[in-house]
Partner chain sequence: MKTSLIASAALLALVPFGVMAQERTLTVSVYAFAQDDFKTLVYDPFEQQCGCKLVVETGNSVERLAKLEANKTNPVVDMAVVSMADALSASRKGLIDKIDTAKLTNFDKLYDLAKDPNSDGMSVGYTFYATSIAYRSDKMKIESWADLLKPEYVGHVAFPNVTTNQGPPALYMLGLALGKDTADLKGPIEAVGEKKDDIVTFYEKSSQLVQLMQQEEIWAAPIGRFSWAGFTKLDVPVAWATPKEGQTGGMNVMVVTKGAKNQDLALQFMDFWLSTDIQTKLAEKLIDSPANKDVKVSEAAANNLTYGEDTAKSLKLIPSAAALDNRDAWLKEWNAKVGQ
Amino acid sequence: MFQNRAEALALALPAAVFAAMVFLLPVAILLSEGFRLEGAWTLSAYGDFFSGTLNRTVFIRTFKLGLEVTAVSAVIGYAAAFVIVNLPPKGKGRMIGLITLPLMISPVARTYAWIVILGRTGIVNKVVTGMGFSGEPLRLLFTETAVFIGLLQLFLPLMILSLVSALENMPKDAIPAARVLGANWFQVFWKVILPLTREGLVVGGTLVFTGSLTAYITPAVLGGSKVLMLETLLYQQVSVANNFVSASVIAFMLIVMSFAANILLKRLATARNKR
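Using the sequence just given, produce the structure of the chain by itself, in the form predicted together with its partner chain.
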């Protein structure tokens, strides 16, 4: 398309400069706050952050919830994607439409809907008390469970769509061939489906994990300050404590965790493919 590499680079330069000015530079300035104290470069802000019990608890909770949401969405995602790819074209289109529909609705609206569903007088508690599982309505809101459910609902469509795409690219006769050769369904999944769809799992897993780490509204509304997560703690540090150093430390950790998840998942996929 281009006559030479230099021409292509020259054409890309304005966009690259623009991106560097409006994205990379502000992020670099923000992140540098966490490494500078009274004009000197230091890691003391990171030491201070991890010396606090609350901060460590919040860090572990955020990481754990991110992993849990990713793992559960992968399990549900595979089941849903497998059903979808085996539907006739019309049904497949409808199902894809239904899965993408929530993505068009604001996360705020979707999160507030859970307040109604999980409340003392909500559907879940009506079922629980109506069927006699509990005499008293359960307290579901403002718990880690509520945040988990909210995040799962928020990001599950991304995992399903990634896996549908991966399953569709899989050779059609791979599963019947494995079955004919005597593999049970677990072996089919583990030895055939998983290796052939690993790229989709990497994409879906990265999107769900980083989304769960960085979502603000859902943990803030469904968990509140009883279930502080890194991003709600970051908001607190900026908007209330005016502590930009601590906020910078948290932002840096969120970025590192997101990149690390992506690299780790890619490595796993590559390692498996090499075998």
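Numbering follows the first chain given and starts at 1. Rigid core here is just the name for the largest C-alpha set that superposes within 1.5 Å across the two forms. Keep in mind that what you see is a predicted model, and the values were worked out from it rather than measured. What changes on going to the form predicted on its own:
Put the two forms on the same core and the Cα of D173 is off by less than 2 Å between the two forms.
Mind sharing the form predicted on its own? What's above is the form predicted together with its partner chain.
All you get below is the one chain by itself.
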């Protein structure tokens, strides 16, 4: 397509410069705030951040919920994807359409729908009190459970779509061959399906985990100030406390955790494949 490499690089240079100016440079400036104090380069801002009990609690909660949402998404995603790939073409297309449909709806609308479901006068509490399981409405909103449910519903389609694609690319005779050789269903999954679909799991796990870490609307609406996450704490530090140093620390941690999750998933998948 191009006569030489220099010509290709010259054509890509304007786009690279534009991306660096509007994305990389602002991010670099923001992140550098966490390493500078009174003109000197230091890590004291990170020590100050983790010295606070609230900050440590928020960090652990964010990391824990990210892992939980990713793990549950993987379990549900494999089950749903396995059913979908074995449907007739027409049924498969309809199921993919239903899974894709929530992605076309604003996360704000999808999150506020859970207020109707989990509120004191919501559907769940009406069923619970109506059937006599509780004498008064349960406190479901502004809990870690509510945030977990909201994040799971928000990002589960991404995991399912990633695993559907991976399962469709898997050899059709792999599972029947393993069954004929005497493998039970657990062995089939662990030794056949999981290694052959590891790329889909890496992609889906990265999307779900990083999405759970960085989502703002869902934790803010369903968790409020009682269930702070790193992203809601970041908003408070910028908008309320005007503390850009602490905000820079949080932003840096979110970026590092996102990249670390992707690298770890890739290495686990590679190690599993070598074994």
